[in-house]
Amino acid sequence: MAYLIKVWDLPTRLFHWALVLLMLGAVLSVLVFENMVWHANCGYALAALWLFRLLWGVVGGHWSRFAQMLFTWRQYLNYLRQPSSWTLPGHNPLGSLSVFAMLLFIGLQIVSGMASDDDAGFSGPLAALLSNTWVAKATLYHAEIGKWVLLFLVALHLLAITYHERIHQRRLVKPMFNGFQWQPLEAPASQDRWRHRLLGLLVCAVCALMVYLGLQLAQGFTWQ
C-alpha cells in the first residue's frame, strides 16, 4: 500500500523554480549578453529569494523546514550503507546536506558579488564600504571560485536526481511541480492552504523590502 502525501507546499515549489530561473539568468546575462545591469538585478532578486528560504526553513511547510533536514550520524551512515531503505518524504540525509551547501554558497556568491568591482564599470553596492583588499578578495572569489563551486553543486544535484529517478524509481521532479509524493508509509503532510500561501507571500514581500532597503542604505553610504 502506498500513500499520496503533500510534501512540498506552493511557496517552496515557487522558490525552487524561481531559483532555477534566476541562477540561469545570472549566468546568461554575463556569459551570453554581457549585461552587468541584468546580472546585478538577478543577484538582488536572488538575495531576496535566499532570505525567503532561510525564513521559510523556520515557518514553512513541514518538510520544507530545516528541522526536518537535520539527521544524526547514524542516520547518515545507515543511508550511505543502504540508500533504498530510506522511506521518509522530503530530503534524505545527503539531500539535506546538498540543500545546506547550496544555500551557503549561493549566499557567499551573492555577498561577494555585491562587494565586487570588475574594473570595467561595475561596482557592487557593498564595494564602497570595504577596503580595496577585501574588494579584491570578493571579486576574485565571485568570478573565479564561487561560480565553479555552484556549478559543481548544481551538476551534483542533477546527477543525484537522475540517479534516484532511474535507479530507485523515486520521483523527485514531478513532486516539485504538484507537491505530492507517493510514500510506502504514512507521514505528516505539509500545510498548503491559502492561509499558508499568503504567509509565504508576506515573507517574500518582507525579504524583498529588506534587500531594497539594504541597497538604499549602501548607496547612501556610497554618496557620502
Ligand code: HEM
Given for the second form:
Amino acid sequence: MAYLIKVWDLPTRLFHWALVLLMLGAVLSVLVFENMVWHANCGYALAALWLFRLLWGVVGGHWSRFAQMLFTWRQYLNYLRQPSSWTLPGHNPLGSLSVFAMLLFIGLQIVSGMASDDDAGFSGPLAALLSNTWVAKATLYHAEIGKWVLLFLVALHLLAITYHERIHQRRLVKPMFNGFQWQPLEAPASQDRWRHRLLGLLVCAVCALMVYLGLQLAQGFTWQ
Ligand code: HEM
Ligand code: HEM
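Show the other one: the form predicted together with this ligand, since we just had the form predicted alone.
Up next: the whole complex, starting with the chain shown before.
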C-alpha cells in the first residue's frame, strides 16, 4: 500500500524552477554575454525570490516550512546509517542541510554582488555606500569564492538527487513538477488550494516591492 501525497505546493515549485532559470541567467549573462545590466537584473529578481523563500518557510505549505526541515541529532545519525529507511515526505535531514546551505550562499552571493565593482564601469547599488576596501573584499568574495561554493553546492545537489533516483528508486524530480510524491506511510499533505496559492503570489509581490524600494533607497543615498 502506498499513499500519493501533495508534498510541494505550487509556489514552492515555481520558486524552485524560477531559481534555476535565474541562476542560469545570472551566470550566462556575465560569463557568456558579458552583459552586467542583465546580470544585475537576474540578481535583483533572485533577491526577491530569496526573500520569498524565507517567508514561505514560515507560512508556506506543510513540507515547505523550515519547521519540517529541522531534525534531531538522532534523526541525522539514523539517516546517515540507513538513508533508505527514511519514510517521510519533504526534504530528508541531509537534503534539508543542503537547502539551508544553498539559501545561505545564494544570499551571500546576492549581497556581495550588490557591493561589487567590475572595474569596467559597473558597480552594484551598495558599492557607492562602502569604502574601497569593503568593495574590494566583496568583489573578491563574489567573483573568486562565492561562485565556486555555489557551483559545488549545486553539483552536490544534482548528484544527491541522481543518487536517490537511481540507487534508492525514490522519485524526487517529478514531484518538483507536479507536487505529488508516493509515500509508504500516511503523512499530512501540503496545502495547495487557490487561496493558498494567492497568498504565495501576495508574498512574492511584497518581496519584489521590498527589493525595489531597497534599490531606490540605495540609489537615493548615492545621490547625496
Ligand atoms: C541552479 C541550480 C539549482 C539550484 C540553485 C537548486 C536549488 C534548490 C533548492 C533551494 C531546493 C529546495 C526547494 C525548497 O524547499 O524550496 C531544491 C530542491 C530540489 N531540487 Fe533543485 N536546484 C537547482 C537545480 C535543480 C535541477 C536541475 C533539478 C532537476 C534535475 C533539481 C531538482 C530538485 C529536486 C527534485 C528538489 C527536491 C529535493 C527533495 O525532494 O528533497 N534542482 N533545489
Ligand atoms: C545569486 C546571484 C548571482 C550570481 C550567481 C552571480 C554570479 C557571478 C559570476 C559567476 C560572476 C563572474 C565572476 C568571474 O569573473 O569569474 C559575477 C561577477 C559579477 N557580479 Fe554577480 N552574481 C550574482 C548576483 C549579482 C548581483 C545582484 C550583482 C549586482 C547588482 C552582481 C554584480 C557582479 C559584478 C559587479 C561582477 C564583476 C566582478 C568582477 O569583475 O570581478 N552579481 N557574478
